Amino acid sequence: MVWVNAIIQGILIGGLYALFAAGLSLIFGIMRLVNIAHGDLIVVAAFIGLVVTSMLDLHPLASLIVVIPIMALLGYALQYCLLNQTMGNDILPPLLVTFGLSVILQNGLLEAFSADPQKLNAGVLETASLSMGSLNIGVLPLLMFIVALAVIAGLQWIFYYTALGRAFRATSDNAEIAQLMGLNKKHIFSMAMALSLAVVAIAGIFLGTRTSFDPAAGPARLIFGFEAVIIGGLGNLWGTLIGGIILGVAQGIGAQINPGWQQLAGHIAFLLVLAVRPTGLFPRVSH
């Protein structure tokens, strides 16, 4: 039963990893953009949540009403004013720019909030659990997993069943032809980044509710996100969820064997999948 519990907890934490990864997968699928600052933007969302909850006396989950629009606007402005200028056939310029952005965000947060760990207070939600026989399932991890399912289902619906999604797919397949057909690729790319950072807002609030965070916490979140994306298959959103679950279960089993092996087990699972399926388990097919 201990092992069953470890696997269940791993599946639930996989939902959080999927939230870390969904925005990465979305923008890579549309723009082929690898955002090195993605993890730091998750931490930025957590800190914005901290400010909002303090100023407005809101529950962290209620603060999403404010944090999601802020992060979406930040994403649109970031892509439109900065990253669009670096887009092209060479992936190196946006990679370098987002690396520089990562450094700026970490140092900016350090100046504004110091290096002290912070945490969002979710009250009884943090300790509430559901009893299922000899198993106790935390309400917060379960909620994170359900939200991850809803977010990925929502992104899939937007991508395949809306006018914006058709614009995303057309621009992803051939940005130049889409431009000739009347689509403004800069606007479409900016909308994709806005949508990505709206998901980042949710991930940041759940991160801050689940554990403490500080200005240097971004790179670790980026690694988990990248691993989930690559395990699942680049550009495949449901694959990203599976990748997050595999990563979470591997970490849960590793922690059960030896607490010091938690992170290592996840990295080993990532390397094994990469060795067997370099394109991931469910690589995206052409539209």
Contents of the next structure:
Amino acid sequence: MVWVNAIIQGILIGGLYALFAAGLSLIFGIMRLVNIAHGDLIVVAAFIGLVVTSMLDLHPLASLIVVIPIMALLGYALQYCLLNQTMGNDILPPLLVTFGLSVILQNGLLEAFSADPQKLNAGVLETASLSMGSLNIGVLPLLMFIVALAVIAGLQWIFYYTALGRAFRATSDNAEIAQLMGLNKKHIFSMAMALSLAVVAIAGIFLGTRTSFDPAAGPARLIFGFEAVIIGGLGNLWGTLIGGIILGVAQGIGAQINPGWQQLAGHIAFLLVLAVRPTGLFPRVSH
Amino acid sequence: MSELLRCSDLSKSFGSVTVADSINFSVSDGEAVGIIGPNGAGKTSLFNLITGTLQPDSGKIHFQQADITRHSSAARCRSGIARSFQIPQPFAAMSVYENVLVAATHGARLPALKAQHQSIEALRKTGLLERANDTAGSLTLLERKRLELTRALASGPALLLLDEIAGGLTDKECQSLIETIQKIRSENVTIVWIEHIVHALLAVVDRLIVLDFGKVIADGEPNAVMASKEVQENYLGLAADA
Ligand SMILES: Nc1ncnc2c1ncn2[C@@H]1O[C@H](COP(=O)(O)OP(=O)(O)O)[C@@H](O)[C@H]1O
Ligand SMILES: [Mg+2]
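Can you now output the form predicted together with the partner chain? The one shown was the form predicted on its own.
Now the complete complex, all chains and molecules, led by this one.
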């Protein structure tokens, strides 16, 4: 029974990893931008959540109403004013700029909030659980998983059924032609980053309610996100969710064997998938 | 008729290759102008300059009296310049309908419902309606050329630039394309058409421009231009191996 429990917890955590990964996947899919600062932006969102919850005396989940628009605006501005200037045929310059941004964000947070671990207080939600027989399912992880499902379904809908989604797909297919069809590439890229950081806001708030976080917590989240994206296959959001779940389950099983092996087991699962299927489990069919 | 497009002293070189050499011409509202010239003359480059995918080294481009020389491609499309490509470049993973819808939504800046109507109308006009739900990547070369035209139309152009759209068509297909283009013209769209198939061109245009080595070597009434000495020597002499 402990194993079944470990697997279920792993699946639910997979939802959080998918939330870490979805924005990363989106940005890479649309504009071939590898955002090294993605994990730090998740932590920034958690800190903004911390400020908002304490200033407005809001529940962390309610604070999303404020944190999502803040992060989306930040994303738009970041892409429009900074990253767009570095985008070209070479993927290296924007990657280096996001690497620099990562360092800046970590140090900025350290200055503003010190290195002390922080936590968002979700009250009773943190300990509430549903028991089914001998299984205990935490309400918070379950909620996280459901939100992850909803976010990915929502992104999928935007991508395939809205004008914005068509603009994303057209621009990612051939930016030059898309511009000749009246699309403003800079605006479209900025919208993509805004959407990515809106998802990052959700990821950050859930991260902060589930565990404690500090200014240096970003890079590990980036790694989990990358692993989920690559396990699932580039450019496939449902694949990213499966990737997150595989990562979560592997970590759960690893931790069950030996508490010190949690992270290691996740990395091993990642390497195994990479060795067997270098393009991930469900790569997008066309290019 | 008022002036729609004006190119003034437009020049562009790639290293030692001059693709536009002090080009001067203007196109009036409602006109249909043909452009001919040997391969490599700079015809496609001229379209690139007009649509903003190339920046001129010098010279100016005016559209509807406004200087658009520094405008982005997207802004030019929105102000009413659309083109079709010699080598079709559809968004291959998207459906034919979605391809057209992108142009109608962002090029013509229409709200959702109107964009859908305009897309379907454009697909009907070019005879691509029954392929609407197929992925653009699955189209034949011919259908891709028609998709180029459809997308351009869906963006609601005042000026339509067609680049060798009749190349590789059978006589019958060419005839139906001519009819489509005549119909588009009758709806008050100004057309500039690059084509090697001169008889197709002459069925539509009322003016002919000849380019060679990036220079305008003749510009005027089609029959007179075709009969002129420059064209007989420079173009028709090379047409055999074009
Ligand atoms: N981006 C470019 N870089 C370098 N040379 C180019 C470029 N585009 C076109 N050319 C050259 O410019 C000349 C004119 O090309 P183009 O305008 O395509 O001619 P046309 O359409 O009349 O056949 C050709 O010699 C071509 O190789
Ligand atoms: Mg050409």
